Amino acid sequence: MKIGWIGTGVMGAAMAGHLQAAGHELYIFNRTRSKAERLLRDGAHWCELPAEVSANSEIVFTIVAFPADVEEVYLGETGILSGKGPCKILVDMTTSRPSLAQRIARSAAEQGIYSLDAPVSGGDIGARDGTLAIMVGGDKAAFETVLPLFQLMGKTISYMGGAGAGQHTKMCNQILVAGTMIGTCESLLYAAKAGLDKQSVINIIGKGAASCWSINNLGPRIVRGDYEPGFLVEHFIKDMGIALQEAAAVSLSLPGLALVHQLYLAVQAQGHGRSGTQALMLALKTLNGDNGSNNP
């Protein structure tokens, strides 16, 4: 099948690679062409504009950075929806605003095109191994058409409802992560202050009623002082910001999420926006007067 792909960052390049490996013909656009080189070398066609991608493809996938990029890529002057061609289904896999997903779906529908919102979780490793969780909103029949392609990229694929439902589900995921991250970092900070061996604490509290992915996977990195990104602080701030805005739009107060969002803004202010989300620990340490001179 002729498939369009816009956004070939770490995630996008790996995901598109699975479609290419399965024999699909890719039409690609990315802001930085060099990041698409490997796919191009393996036979993908380069396009100069998003509109050129949709003019050549039956289904177009997108995974870019921020909602503003999604808006530009879909609704901009030379965006996907300005292209005339065989394209019948659009799939945005960026984590983006549910309300924007609904707007794109309406605009697409006016041209007889279906649009799905299908954000993922599982990070660069999930993208590379084809084991992502994919949460999908939009037309059910369009979802079923795309399902075999989703199955090349992910392991858990869930249809969640109409346009925006995929993005809303991803917001639920990120709200939960906000809680597990603050719990993980405050717990390990307390452990350090109490003079406990932090890894021994993780070994025991990571098994019972307190257990979570964050303590078991990011906890050991914090213990080692490893703040390399699995998932970027600045992307998590974007996601929490979307969730808070969407919640505010329906007068929903989420005090825990709001607090964690504020603390991550402090992480960013302290220069760690491109670190992994476990860098929340650094902001909590600074808050508590530790400016890195020792390593509790």
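What I would like now is the form predicted on its own, since the data block earlier showed the form predicted together with another copy of the chain; can you produce it?
FYI, this one's just the chain on its own, none of its partners or other molecules.
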């Protein structure tokens, strides 16, 4: 198939690469062309504008940074929906606002195009290994059409309902991740204070009732003092902000999420907005009066 791809960042480049490796012809756009060089070397076609991507593609995937970027890519003057072409299905894999997903779906439908919101979970590791969890909202028939492509990028793919349902499901995911991230960091802080070998702690508690993705995948990075991004702090702050806004709209109180959101704002204020989410450890260390090495 001729597939459009917009957004070749930490996750997007790997995800698009799986489609390319399966033999699909890619038409790509990214604000920074250098981040798409590997795909271009492997035969992808560069497009100067999002509209050019959709003009050459049967299906267009996007995974960008913030809801404002999603809105511009789809609904802007040179956005995907501004031009004409063979495109029949749009798939936004960004974590974004459910209301925006619904708005895009309505605008696409006016042009006879289906739109899916399909945010993912699994970070850079899942994107690289093709093991992402993909939660999808939108037209069921369009989902069935795209499913073989989703299966190239993810291991667990679920249709969750109409437009916006994928984004609502991702909010559930991010609320849970927020809780496991603070648990991971506090657990390793305690281990360090008790004089335990932190990796040995991970090896045992990561196999029992405390097992979670955060301790098993990000815990070892924390132990090594590795705060390079698999998923950026600033993007997680965005996600938690969306979840808190959606919760407030239905008078739902989420005090745990609100606390972790504030701690991540502290991480960002310390200059680590472009670090990985495991950098939450740095804010917690500061709260405990430790401004020394990056090792917990």
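If you superpose the two forms and keep the largest set of C-alpha atoms that fall within 1.5 Å, you have the rigid core. Positions refer to the first chain, counted from 1. Given the structure is predicted, the values throughout are model-derived calculations rather than measurements.
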So with the core overlaid, does the Cα of residue 231 end up 2 Å or more away between these two forms?
yes
Residue 30: CA shift of at least 2 Å between these two forms after core fit?
no
Smaller rigid part versus larger: rotation angle between these two forms, in whole degrees?
12
Students should find the CA displacement of residue 277 between these two forms, rigid core aligned, in Å, to be 2.6
